[in-house]
Amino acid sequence: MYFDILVIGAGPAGLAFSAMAADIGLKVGLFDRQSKTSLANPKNDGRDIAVSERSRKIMYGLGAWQKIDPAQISPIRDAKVMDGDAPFALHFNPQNAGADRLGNIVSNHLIRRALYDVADIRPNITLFTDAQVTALIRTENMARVCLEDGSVFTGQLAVAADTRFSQIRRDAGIKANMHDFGQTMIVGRMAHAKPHHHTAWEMFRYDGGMAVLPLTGNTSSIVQTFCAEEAARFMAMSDEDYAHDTAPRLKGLLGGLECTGKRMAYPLVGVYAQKFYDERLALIGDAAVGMHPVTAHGFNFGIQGLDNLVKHLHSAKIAGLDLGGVQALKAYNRDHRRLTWPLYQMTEKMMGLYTSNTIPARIARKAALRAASFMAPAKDVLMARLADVSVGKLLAGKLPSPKLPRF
């Protein structure tokens, strides 16, 4: 069976990806080892999401966005950093950028499951489930991808969204950064005595780090970052428990705690492919880039990476160019790295220093944190870009007229 499109993962990138070649007039085989069941109504994993507001848009366009309930949907209006002891933190307004909102939180499998319903309703995607992909095989001509079953399906172009971990680009021979950051992350959503105010913190203990990303009402995901013995400590405590070790390490800033989700718990591991394509093959969501979960970054990395790359794809249709030729691969590889690269690396070099408990650590974090906090045209651009305002009017706006010579 012949498609223009094979994607091999339904994940949020792959149903995302999926949905937009289908809107720009592909024919898409969408394949996945899970069934119809578990993707139509995925399970609430306990992750929420930072959507970004330009991410927003593109899955509105997709008519994702318009499919999540209003109430589970909760503004970012305000953000702080704040490091170990000390007694101020790094604050993002995001009216300095002329936004009301930095993003909005939502929970991961809201968006599964949104996602999934916009691309199950377009007829030119075929979705293949309970379907395991033995090989890629890829010529000068066409991709190929050959299931477990027997089965055989061509293509112009495959397309990997299986996971930073992805044996799609490792059987490629693609290589990747992988860093493990010796971590496991644990998150879960509380109840709490003090309102939240939409403010998210980021708060890097030195008994590990801690975010609190703010849900509707009194309610936030509590996400806490330790090594692995100590993780599965708390893992192991009683709901009760929890709560109670949880609510010191906040410092007071909400008040009682009260378990109201499962925990889960999850290894922290970034990846950075080396790069993004290969012979009739595109690298997307997390298997080109798995970003630490510290930047907030990582889904809205994933769907801007796809727009990207389909609107080269759209390009190279219009122009009647091979959808797999190398042409609109070098450029989704090219601008993807633009935007990633060096958040990617900033990250890396910043959990660095900040999972060390050292003291010159300690005494390099505050001063970098004292550093960024009178950089206010660099943090209001950052802003900008997360509220998809114009940078240029917010430039603009913010720098002093020149003066001009007096005659």
Ligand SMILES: Cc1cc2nc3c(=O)[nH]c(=O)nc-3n(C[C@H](O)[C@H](O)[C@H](O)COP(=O)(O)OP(=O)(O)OC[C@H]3O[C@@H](n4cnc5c(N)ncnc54)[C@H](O)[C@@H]3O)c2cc1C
The other form holds:
Amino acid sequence: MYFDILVIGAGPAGLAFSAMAADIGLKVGLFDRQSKTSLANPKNDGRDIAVSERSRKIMYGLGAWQKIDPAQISPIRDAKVMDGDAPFALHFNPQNAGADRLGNIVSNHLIRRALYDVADIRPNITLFTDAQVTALIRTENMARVCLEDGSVFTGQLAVAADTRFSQIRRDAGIKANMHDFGQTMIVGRMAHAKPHHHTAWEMFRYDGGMAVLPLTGNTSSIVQTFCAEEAARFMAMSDEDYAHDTAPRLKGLLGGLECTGKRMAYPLVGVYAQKFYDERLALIGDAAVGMHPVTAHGFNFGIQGLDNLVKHLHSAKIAGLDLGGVQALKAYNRDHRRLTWPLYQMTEKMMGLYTSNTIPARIARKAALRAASFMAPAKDVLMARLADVSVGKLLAGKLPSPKLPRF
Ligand SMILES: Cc1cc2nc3c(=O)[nH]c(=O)nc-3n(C[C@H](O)[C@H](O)[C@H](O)COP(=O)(O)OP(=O)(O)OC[C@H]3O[C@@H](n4cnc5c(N)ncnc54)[C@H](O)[C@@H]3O)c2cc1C
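Next up, the form predicted together with this ligand, please; the one we just looked at was the form predicted on its own.
The complete assembly is shown below, putting the previous chain first.
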């Protein structure tokens, strides 16, 4: 069977890309090893995703945002970053950028379900489920996807969206910078006595990080990072013991806690592919850039990269060029690198400082936070990007930074 594009992996990146490619008139074959039932009704995987304004607009354009129950979408009105027990905090206030929110928090399984629904209704997409891709063969003229059951599909271009540990990337000989942080992130929803005021908190403690993502009502997603051994101990705790242990780490910020969702553990590995294309192959989503979740950008970078790739493929299509030709792929590679490399590097360096407990590292991270706070224009421009407002609007509506509370 022949397709214009063969997409390997129907996670958020593969689904969104397929829908975008179908919208520019391309015929897409989409392959995933999961069953139709688990793709159509994904289980809650504990991830609560901070969706930036730009990503929200892209999802809206696909018709996916409208499929998410508004009662399950929680705005982030404010964000604060704390270093250890120090009273100093870096403060991101979207009002400084003329916006009412920094982004929205949505559960990953709802994003996956919404993107599945929009891909499912596009007639240009053929979805193959229970379809384990075992090989990708590329020649000068075509790409071929081979499945475990022996079937073979041909197209002009293959697009790999097969996780940060992409086998397709590896088989193609594309190197990747992989950073195992030697830590595990535990995520889980909790109800709390005090309101969160829709503020997201990032707390870098000396014995591991902690984050609070405000959900609807008096509920938050509580994210904690530990070494693997400690994480195993926390995963084995009862809900009561875990909540009891977690509350004092938040220093009274949310009052008493109660677990309301299942705890999930994710080993932390950052991945950056040396290049995002090869002959008749493009890498997207985590297969291209697997971010440390601390900056909440893996999904966001993924979906914004797809926008770029589809734009370049559209230009190639209009010009009557080969979709697997290097021109469009090189342009995507350049744009996606520009978008992702600075934050990827910054995150790696910050996490290097925060996983070290030496005195020089403590001094360096305090200095880094203060420098970021005093560099108000740079911080505000970053915020404008998150909230997707123009820099001109930001400068016109500039307000002085408020004084930060101690807790
Ligand atoms: C705890 C946590 C919190 C996060 N929070 C945020 C956040 O706040 N904001 C943000 O932007 N991002 C966040 N992320 C990152 C985000 O979840 C990922 O970037 C995103 O899910 C990656 O999507 P993907 O489609 O690239 O890959 P995946 O979701 O990994 O999907 C890959 C798909 O490929 C399929 N597959 C793989 N190999 C094959 C094969 N050989 N044959 C067939 N199918 C195959 C798999 O079955 C799967 O369906 C977070 C991540 C974690 C772990």
